[in-house]
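We begin with a single chain expressed as structure tokens, specifically the form predicted alone.
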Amino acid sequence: MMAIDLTVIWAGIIAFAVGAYVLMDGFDLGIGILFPFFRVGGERDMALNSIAPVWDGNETWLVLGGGGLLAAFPLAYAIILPALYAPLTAMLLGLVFRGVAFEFRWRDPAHRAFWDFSFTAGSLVATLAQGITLGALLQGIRVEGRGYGGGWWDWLTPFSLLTGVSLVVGYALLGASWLIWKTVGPAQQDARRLARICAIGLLVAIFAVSACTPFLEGKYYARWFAFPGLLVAVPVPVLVGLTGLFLWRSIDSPRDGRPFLLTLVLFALSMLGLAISIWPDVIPGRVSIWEAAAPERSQIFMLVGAGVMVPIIIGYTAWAYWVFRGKVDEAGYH
């Protein structure tokens, strides 16, 4: 009988939570990034109405991912947090400021211009910080013994800034394609225009990050360009190119949901490429998932809770999206 590897299961749960967060919270952060490009008044109200029922629930997955990392891989948590305190703190502050601005722009119309700016600033800072965090993790974290051995500014490099800007462009495309799906009239036309720009930008960004990544760490190069990993790695760039082509053609398609779905595919392929690069490490090139894992009894105990809560979260999230599945106007969903 094949033994069950709880560590791999927990790695899958956390990867799923992080992926769900990126895909679900990415489009509302993207709307915040694009907010200045929409007309003051009806268009901006329509954009916010499109995400109002779901935006705060999307962040549940961020909590699950971060909490799961602490509980299931405490060594990784203890190393990653000191290494990335600055960008992670900036991300949390950006998310808090965005949430405050989202609520106050409706309740304090006299200062709506300030809250609109705050909504954009919070979304941009949070997204940039997430991308920088990913880049800093990919380029490697200095580990000494069982702790972080680097300096305060090790996370800030040209590569981490590249991944930060790339994620900003990617979230902006998610936001634009979401609005193509959910809005009508001038707002939808503006979203199509912005989606064309962001689609080109994201494909360029994916190419740039992918070209740099194999040279950051010897293991990355081997996993992408050595047999048998080559058999898995070669189809990914081809699929990215084909998806990008279909996405470009879909932006003006009458099937309004297609650009959003194809953008999700682009993100999924990018995350697959990331998984190919780092697996089975939780801190690339330094600590594997098995070295960082909590004791087996702890994993079993937590798995019982996750087995109950994760389906509940998926269920109420799916229900929320189903209830608010239609188009939106200035007054809300109809």
Contents of the next structure:
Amino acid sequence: MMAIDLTVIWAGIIAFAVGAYVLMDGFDLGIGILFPFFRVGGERDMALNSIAPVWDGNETWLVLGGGGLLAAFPLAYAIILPALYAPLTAMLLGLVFRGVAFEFRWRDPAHRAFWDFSFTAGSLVATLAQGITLGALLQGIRVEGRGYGGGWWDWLTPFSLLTGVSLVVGYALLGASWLIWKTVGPAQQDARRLARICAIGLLVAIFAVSACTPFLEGKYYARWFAFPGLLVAVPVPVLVGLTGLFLWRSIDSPRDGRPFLLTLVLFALSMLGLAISIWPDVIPGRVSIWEAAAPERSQIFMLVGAGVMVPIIIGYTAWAYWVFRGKVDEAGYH
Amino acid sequence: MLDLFDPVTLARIQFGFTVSFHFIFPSFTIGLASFLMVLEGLWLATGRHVYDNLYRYWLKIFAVTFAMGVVSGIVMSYQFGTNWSVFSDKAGPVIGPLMAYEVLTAFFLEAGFLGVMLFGLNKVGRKLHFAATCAVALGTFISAFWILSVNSWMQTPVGYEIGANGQFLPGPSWVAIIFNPSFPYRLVHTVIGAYLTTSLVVGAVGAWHLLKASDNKGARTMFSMAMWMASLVAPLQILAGDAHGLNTLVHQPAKVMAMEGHYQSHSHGAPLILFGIPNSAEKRIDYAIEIPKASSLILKHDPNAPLAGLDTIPDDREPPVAVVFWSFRIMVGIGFAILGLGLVSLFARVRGKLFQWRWLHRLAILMGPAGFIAVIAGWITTEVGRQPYTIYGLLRTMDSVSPLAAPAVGASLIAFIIVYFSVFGAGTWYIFKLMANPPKSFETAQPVEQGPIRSAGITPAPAIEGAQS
Ligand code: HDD
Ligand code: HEM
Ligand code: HEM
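Got the form predicted alone; could you also share the form predicted together with its partner chain?
The complete assembly is shown below, putting the previous chain first.
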């Protein structure tokens, strides 16, 4: 029996930060991925305007995920980051392009096409890299002593490519359903069309990744088909199927917020499934959260900060979203 | 000699390159955020449109700079792990929580209120908007607070214990760790440096437009505000730097020896070497121009005090002298140049010629980028001067690095160099273009052709409010 200790709480906080990042920056990156499919001019402006005031806050969850990992599980941070050197570097560079594109495309109308392209390319590369990171973690990382023991191409396998592509499809769905919520008229029609394609794609991808996982060396199926994993293992796929169905039907419903909410649910379920597979490791099959944990003094000190600050952050983030609530049109927010 | 195929060297170049680029942006945004706060506060207090217009003028520049600061900063927070994994594993329990506090108390604050600051003036009303500006400015300062605490702890580590697994573990007091011996000095000196950097940029832009039209209200106001800042704060910065150096002498004497170029010990008062060429092979400064005993006077407040030199430090613990020697002189030289500019501007002000003396404006333009050079030179002094350690005296740089092969690091370094120069080069170009527009009396949020959201978010100053001041 594992008691709830500080390490478990910290694993929860990091998981929360990563989850918040995936859901929130997911739709930003998704809009970047879908950008070429929007009509040049008003439709593109509208899509960008719908995220311009919030993307920076969304991305900060990534910094909390990374920084939190260093603080709470330094050993894991020290092993995972060198193991994923190439994809993480690509992700960072992708985020550079995506982040500056928000400002630069307005500054330089003559080269707007170029910055729009780099917005898409940056979003795509960053997303692929994040998906590959997930796949590489699941398939296993070589550890030697307290460090990474493999080469700098170990991450590249068909499985990690599959998770990479899956995440691209998933983020694109988040982006499309966000736009169904935030736009009207032809732009919204385009978003609905894209959402249909991505929804099918994501369900196929979830199925494919789930089907491959038992063949990885991590013995994940043992967790799924043993108690207590079994309690969750049965309902999760059923729930995924049901949510997918509702999602499909909601795309054409007049309730514009619903597809986005259901996509969030779909993501949450997938992350729950992942959590069951990985728990209680931080590097699957190699390093448990307790082996990687920072000492109690570090954990307590940070817990005070997180306990006070995270609710405040959620509060003012919610306020910022509320300020920019409602539909956008070409002239920005109503 | 540096070996370019050595993964440690490559990692150092990459870290130095990316962090130097990163710091260029915060050293401007920390000051600019406060400047914007002052402008909006003055606007609220006086209702004069010149402040409102200047606010809008600089807000556009702030938005571009801030975006570059954020994306280059995210790179930094991952570099510790990708390139310095052994360091991260060992120091993580101590510095990790401080950086986590930075995220929780600073980055979210900046990012959360930035959207409202940039796009929200029409949506939330003036007072709340001012609060958002203040939140962003406060966020930049809090960010500097934590990250400088981290860096200072690496320079002057205290309050730790060494664990059985070789990790640095926090001791009983976090206050001791956060307020480590070099932190107060570094915080004061760096934040003032950011203010000076900003004031030089603002001053140069004001001067540029004064040269074109010396009656431009906005240009006058910004030039005057910037020159006040430079003249009042430059002396403070020199005092702060002096105190910082004295403190460094206590904790990192080898760094000061390198800064001063003291290869040899001096038993009866050490000379202040103004210029010269460090000769590492012969361990002396060639062609030195020196003031006898002055170094002892500055560092020990006694012209005859003995001062130890690098001959007392084992060779393998010496920092590279030439880099530190030169970067220190560049910083100090610029510090005195700013002081000079400030004094001249005070003189011009007293004579009532602040907006007339064209050579003063030309001088201010020339000094525009000097702050950036000074802060980078200061950091190079600091970071190269603490070599060969990452955690001073305890963990060597060569033992901090990730187990990566040279081709991996070399490839990423090339990618960073190409991307940074092109992307941030473009950004700098756009900032220049914005600065080249004269401040207008009805400044829109963004030039008209630029994003619709801007014109919706912040409208031009309403004309009905009557004559602008
Ligand atoms: C506009 C910026 C600026 C200006 C004009 C100056 N400095 Fe500076 N200096 C910095 C900006 C800076 C900095 C970027 O803030 C540094 C780098 C790290 C740090 O602690 O502060 C720094 C470091 C630094 C150090 C290294 C301390 C250490 O590493 O332990 C010393 C001794 C000085 N400074 C001293 C001076 C003196 C005597 C100046 C007088 C002319 C001066 N600085 C001008
Ligand atoms: C933002 C301003 C900063 C600049 C311009 C700067 C500059 C540099 C430079 C030039 C180096 C290379 C030194 C060498 O290898 O000889 C370096 C190394 C390093 N710095 Fe800084 N630094 C800055 C801030 C920081 C901060 C805030 C931290 C810690 C949180 C930090 C941590 C390091 C580390 C870990 C290294 C690598 C190890 C080393 O080579 O010393 N730096 N930095
Ligand atoms: C190696 C050291 C450093 C790391 C790891 C680092 C990390 C970061 C990160 C992750 C961000 C983006 C935050 C966001 O998402 O909003 C950022 C931005 C920022 N950093 Fe750094 N940073 C370093 C050095 C410094 C130093 C030395 C200072 C100031 C003295 C500084 C001040 C800032 C500020 C004010 C911002 C806000 C953006 C801006 O103003 O441009 N950073 N940094």
